[in-house]
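Given next, in structure tokens, is a single chain: the form predicted on its own.
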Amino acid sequence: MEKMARVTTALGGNTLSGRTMFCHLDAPANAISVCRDAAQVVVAGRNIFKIYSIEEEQFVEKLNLRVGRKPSLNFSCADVVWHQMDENLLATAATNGVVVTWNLGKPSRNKQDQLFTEHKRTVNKVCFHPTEVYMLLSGSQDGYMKCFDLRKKDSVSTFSGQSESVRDVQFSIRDYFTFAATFENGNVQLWDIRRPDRYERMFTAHNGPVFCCDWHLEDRGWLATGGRDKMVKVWDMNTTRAKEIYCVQTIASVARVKWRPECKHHIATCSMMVDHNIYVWDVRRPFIPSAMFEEHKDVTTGIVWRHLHDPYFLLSGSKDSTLYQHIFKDASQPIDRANPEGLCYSLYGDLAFAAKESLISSDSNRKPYIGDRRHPIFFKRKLDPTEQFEYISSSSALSVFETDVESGSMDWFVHTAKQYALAGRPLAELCDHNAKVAKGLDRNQVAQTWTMLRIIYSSLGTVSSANLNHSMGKGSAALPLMNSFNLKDIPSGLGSESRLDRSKGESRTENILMDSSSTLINNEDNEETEGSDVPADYLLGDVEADEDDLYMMDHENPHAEEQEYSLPQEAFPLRHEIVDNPSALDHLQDKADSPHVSGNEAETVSLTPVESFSLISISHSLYENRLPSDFFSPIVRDTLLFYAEQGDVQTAVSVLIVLGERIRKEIDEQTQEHWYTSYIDLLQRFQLWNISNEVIKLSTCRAINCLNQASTTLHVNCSNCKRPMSNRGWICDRCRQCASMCAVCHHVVKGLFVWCQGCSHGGHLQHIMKWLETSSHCPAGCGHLCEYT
């Protein structure tokens, strides 16, 4: 083992000296603790009972308490605790439910003295009174608390918490008779031994079962508790009510939690599973430790420190069966490895920059932050002078840069979240809707983009053709053309380059006559054409078609008009002459021939017939059936990607909700994640909790969906006797009373429940509105003048 620093300690009289060492055990330990005299160390497991003497250089063992050809059960310990008033004098809590105490001062090989077999179930912590030499207290997975008198073979008080199991409980060092006890439904009570008939004070401190808890050494009101939310937090007991004063967040259930002798916000802390590293946490600072221990291989099962008055010596024990003494200058310190940079944005839209002192005290240009509000310029740890190793100055300089209350303001996203609607309609209505929200905040890309959605998704068969054209030409939106232009919009003026392109108006004509599924709309607009300039010969020509006869092609059979195609005599196609080959519009030149009509008109009324359609009005329901909405997936999903890049998550979001299966395959399941979790963030943010509910039911997927089916507690005390109520059903268990009862129907209420503050009587929410439209009275007839606003 690689050489380790040398501590020496002087504490009064005695002096303790020593480095970082350990032992290998026989088996894996459960607990450890620690003698009055910090000279020796118990270490107790299933399979394990033995007392280690701490010399200098290394463990020395000195005691095997597992004695016996077949060691019973009893020696199977899950607690160990030695007494700090008689050094001879230990308890432990056995898996089988008994309590056992031992005497090491026996002559015999079999120290153990008394049984207690009163719990039924595995006892799981065991504590002496601090001052008191006989008393004894367990705590069990039975969910009973009991107290031994030594001199006495039977418990002489018993304490219920209404719970299924008791994880932890710690006699208070300042006050004689109380003690805490935490419980496996996250729930703290404060007992005063001499009223074990009701707890003095109860509060819920975790979500979820709650291992651990370790009254302070030097102040008398605070209490620290660690549960499987991974959260340790610090309450203040010196209120009327508790007060969580502190909180930090590890990365593991936290199995143990022992405040650190002579540093007050000093706390050390090891994990249930997955890590394996003991923790040193300033709770002042609780985003990282102070100092860490990485020495366990496996996970860490007891910490204690090795006198109450060293700082600098702490012993644990582990499921990897070696038994550790780490000295705090061999501590690793992980604000070495920290990054002292920090940015992030406020609800407001402010920024603050957080950075290395000495970086931005150089910044000449830099002036300090004079705001009206919330965050100090400089955060700067001051180093305690009796710590043995040297803290980092991590000292950092915070910049906060704040943004124009109007250019900045987040309005339009709460109304849009408000007025969107995302579900409970048809795909067409939804797109109408949320378009016009987005047009009435003045957001008209995003509007324009609900309308090109509508077009591509929504089923437009019920339109009647006849109707589609005309409705346009009266200004009408709802059915907008892909392509349409008539002989209106042509300039007069056309050059060559105009006269190359005569043909393609022809191809395109020949093939909207020919083809019997097209749809031929009249234009009642766009009858007149006298004074128009433009050639007469312009819509004939004999060229191949440009790419918008691609929509008149036949999709379902591509191969029909290839089938037909005849290799061409010439290299170019000749062009005939016009005058002599007007073939193409007989019944049209019959029109012109008539005395009625003048040449210039002949030329102007040949166009009619053409004209009196959009030239291409190639309408929605024209190329529906050619092509399916999953052509333009690909572009729903560039524009999705478009607005989430830009930091418009909520289009994002509500079009995929909205759009639902037609595009999710496009996304893959972690963006869509990050855009869900980023946009409920947001909804979260600015407290509109209905509405990101509802983004939670809607979403597709699964890591979202269960959100808001998890870590959710709802705690119910009876109206009766006040007492909590088990989950089993609606009867108290105590006094056997409905916990809610409706005033009106005289049922027990499981879901929506009113109350009126004045009198506390409720009900049913339906059944209290029906009463009061009738009646201002209180239904359960106390005489009070309800009101239900």
Second form
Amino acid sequence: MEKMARVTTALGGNTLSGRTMFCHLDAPANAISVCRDAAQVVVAGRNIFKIYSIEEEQFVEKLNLRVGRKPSLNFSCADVVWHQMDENLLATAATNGVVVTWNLGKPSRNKQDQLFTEHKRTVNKVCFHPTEVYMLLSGSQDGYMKCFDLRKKDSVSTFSGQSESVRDVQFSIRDYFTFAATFENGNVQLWDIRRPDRYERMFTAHNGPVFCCDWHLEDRGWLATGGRDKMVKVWDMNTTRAKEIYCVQTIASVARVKWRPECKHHIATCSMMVDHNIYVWDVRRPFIPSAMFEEHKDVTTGIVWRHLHDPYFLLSGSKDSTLYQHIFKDASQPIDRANPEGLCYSLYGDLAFAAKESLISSDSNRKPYIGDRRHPIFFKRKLDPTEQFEYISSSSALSVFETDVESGSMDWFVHTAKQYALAGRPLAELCDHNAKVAKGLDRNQVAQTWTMLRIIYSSLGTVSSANLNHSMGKGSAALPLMNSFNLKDIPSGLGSESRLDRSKGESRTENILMDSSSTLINNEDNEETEGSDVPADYLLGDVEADEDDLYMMDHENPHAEEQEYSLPQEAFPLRHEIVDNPSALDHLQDKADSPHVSGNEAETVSLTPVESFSLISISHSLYENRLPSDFFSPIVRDTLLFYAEQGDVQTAVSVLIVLGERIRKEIDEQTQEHWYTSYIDLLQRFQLWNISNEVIKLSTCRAINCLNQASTTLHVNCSNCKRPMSNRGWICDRCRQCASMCAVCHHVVKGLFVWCQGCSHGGHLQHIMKWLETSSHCPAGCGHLCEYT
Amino acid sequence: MLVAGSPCPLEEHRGCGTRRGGQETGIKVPRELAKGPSAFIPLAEIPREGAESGLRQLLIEAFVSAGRVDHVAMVMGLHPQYLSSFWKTQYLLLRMDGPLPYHKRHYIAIMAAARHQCSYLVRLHMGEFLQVGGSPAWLQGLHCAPQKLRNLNEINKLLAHRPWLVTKEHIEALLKPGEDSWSLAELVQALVLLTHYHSLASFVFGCGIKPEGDQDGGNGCWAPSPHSDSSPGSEDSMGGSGGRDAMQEVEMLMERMKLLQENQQEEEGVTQEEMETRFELEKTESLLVPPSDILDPSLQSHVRCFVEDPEFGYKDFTRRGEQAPPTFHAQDYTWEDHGFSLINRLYPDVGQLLDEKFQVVYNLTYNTIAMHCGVDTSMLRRAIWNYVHCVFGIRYDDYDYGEVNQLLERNLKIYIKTVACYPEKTTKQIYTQFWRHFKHSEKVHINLLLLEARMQAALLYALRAVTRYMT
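Beyond the form predicted on its own, can we have the form predicted in complex with its partner chain?
The next block holds the full complex; its first chain is the one shown before.
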């Protein structure tokens, strides 16, 4: 308490001073109100009704208004208000529906003045007219608002909201006759005090009850409302339609709002439940409160600024039976603890980074953003010179780093997404097609992956060689033939990909398989020392029939015939000669130890690729057909993981879809789901809706599949009565009329309805299309020149 | 097949799965003992398939999502507006995303229903429990369920019979970190489930819902109450040709409502003390309930096993002088302000639906009373609602409890208190004895008010305890 600041402010001769302090009440408070001179505060609750004077160091109890022995519900206050014109006048709203006024000038102990028992239900709010001494307004749970003239015994006028309970009523400060009322059903009504028959204006402000409202103290057209939907909204009432100009999202339902005096954009709020703090928001910065008071240990029920013209003192009462005076100097400022940095990637690889200005050293290279996409750009938020408050001190700098145009281009992604075939054809065709697509976009690695997948998965017996566009000659039919394909110039970062390549040596023995990547890197080194200009390179010999046990193959279905496979030409233009290797067996021993020793020209199938990559050959003997494709699953899985890791989730997902069941169980569900969501997200950011939908449809993940089933309802309103149509989309239950008639055939449209946005006539899609072939005018005869796109 | 055979709103479906179809193919189908879903309400009163399209749509929806239209839904179908809201809530509670796994939700439903010995709901959810993959071992009794669920027993007991005893210590005990501890979100779902099924049990007994056809032993196992269908007079009074008394009853009620409405202002003379006394009087009044003889222990064994401390029941508030729990002032913890805010925070969506459900039932009216039309029944509904809250110790400061006595005749009060506090003791007799000239749909309406008021009361106590725990 010692370190707390002491504040003194001068207000036109009146001096306010004090510190953060509190006092214990005997019971929970429901509401507080302050006297005009800012020296006294009244606290009201179910079991308390007292006046305290605010001294320099402490609160001093001045008067207990609960007198008499027997408890009366008339003392059980839901709300209390102190008149701002007459410091002897108070009014309370009782939970039993009674409105009581109190005159402190009475000589007797009992200060109770008048009793109005007109409301049938709890009165939620009472409000004095800001300038008129005798005018009191009340709003009750029974849905009525009543205006009392304190000189009379009964209410002068009753206003019926025609909707649910009234939660708050507030006289406007600008207009003498206007008051605002908020309702449990989310509406706000504006009334003219002279016209009790009908409200002037009504609008829906919140979803669920509107608990409170407050007129702005200076900028008088503004009304702030707080609701159960955890929002504080500021409405501009100057226009004919109430316009929402600010909205603050809080973390709990808003119980009270109070504009901060002398600060145009500041507003204090407290919540109804769970959250006990009081926040002061700058409505222009709705994400983080500009100040926060954390003293209370139970919900705050009443807040009031101590003086109409002093922004530094705030009083609050709470369910924890304490009354506090908060000093702004002692407020905690969440902004100090916040991390004012933000980072975001754009679709095209640009990176935006915002941080506190002080953190970013001024850099001479930095230029203001002028649209040049090559350089980092830089924004600075100018401080508003009119900003007078010490709390808005942060300005931040935004830097945007752009990738250069070529590498940042994502065209390949879009093209690939559009052209890939994912289903509807045999696996081999899909793979071929996709390999071709990838090839066409110069993505050779991906193209190869597809090709390899085709070989791995569709070489199992059934694929007839005729389909496959073999390029290999059958030099000698008796000999096992080999298939070759290539991979060279593997960027070092992509090394693990090489595990894909099936060399004979790898497939023969387990331990070599394990070492394959290192082996292959050796290979690469080897080649490079030989000179990488030489296209041919590296060969893996063929397989002997009697070595099949090394393959751990299924002996039950031996293929009697030899089959040959080669890469399809369209994906892999090869121009090479095949050199048969009649003595492959001799070299097998060598190769088993170290595959690259087998680089013997005489035995090689030499493949000469068009581009600058070279080949690593794989031979497909007849026995390889019998390799269960499961055997390759770990490798395919690694490939997919590799692509995903590289950021090419597109390839991973596409392969996943194309291979379907063959690979699905190899990759855990969560990873799959993650890939799918990333890919779908990307597709949607590129607005490739159709493709993203196709992906969703084809996915086998339950979580992804059901994305399509969410929010599939289309709500339509009847064109006649403007009400929602609940049962069917074409006939209105209320007005019993068909809502959507076809302008051409005059029948009800039950399916696709297309209409012109200019004249809103329309009809069956087919009919309208036919009509527009012959005429450009509206079929309804309204004379509009319809345009359909 | 029997499930499909029970009234199904889809024409084509009914064709292939009706009871008749079953008999034709030679499969034995238990005969229905008596027609209709309720033992109290004649079948003719229940809306049939051809009903309004709105209701039909609703039942189809229910059928499609749950695989059956149970008797509860059929009786609630008398008030389609409410049924849709009720259905949405129950669907969310049982079948949509939530913190608790599905089988535990059904087990909690069983525990709750067992507290009121409601074998209908217990059987229904035993089936559902197995269907969602619950372990059959648990169904042998509470002692076979995991400790975590058994820990819920205490609060289940209190909420069912004396919700005012729920304190923040109970919440604390459940949430205390440990092996079998609950998370706050789980607990809130469990609390909503418990209160939902306690009050649904009230509805089941209050409307005399009969067991579903497929519940084993269901057909015919409904213990006939001493005054069953054959009882003379009951049919008469319902049939519309009721005696003079019944007619007079209605007229008197109308008269009183009019009087009360006109004399609102003149009530001022009543002192606060008097109001207090009136509330206490209603609260402590112990209404005589006919001794129940339905409780056949052998029949209830499958229900009993889910109950510990079966003797614990509703207890009338103590008379003046004795230590009584402090009155719960409705204004200090309302559903609209506090309950909703809390529940929406801990178990989103359900708050919205419950709010909607409470509003629908509170505002549901057809502006009719018995044979009169164009009547503002808001007073009557409020009296019933507040009376239910009153018997659970919740007081509205702004309500004159004298009205309850004026508007609710003694028989009705007996019925309401029985159904709300010890529903298992409901008999057909007390159902027929009150409001003898009223329509069955109106009696179901009362039951709906009762169900929701009771649920809200228990929920308010539970949520208040949670709030106190959190602060």
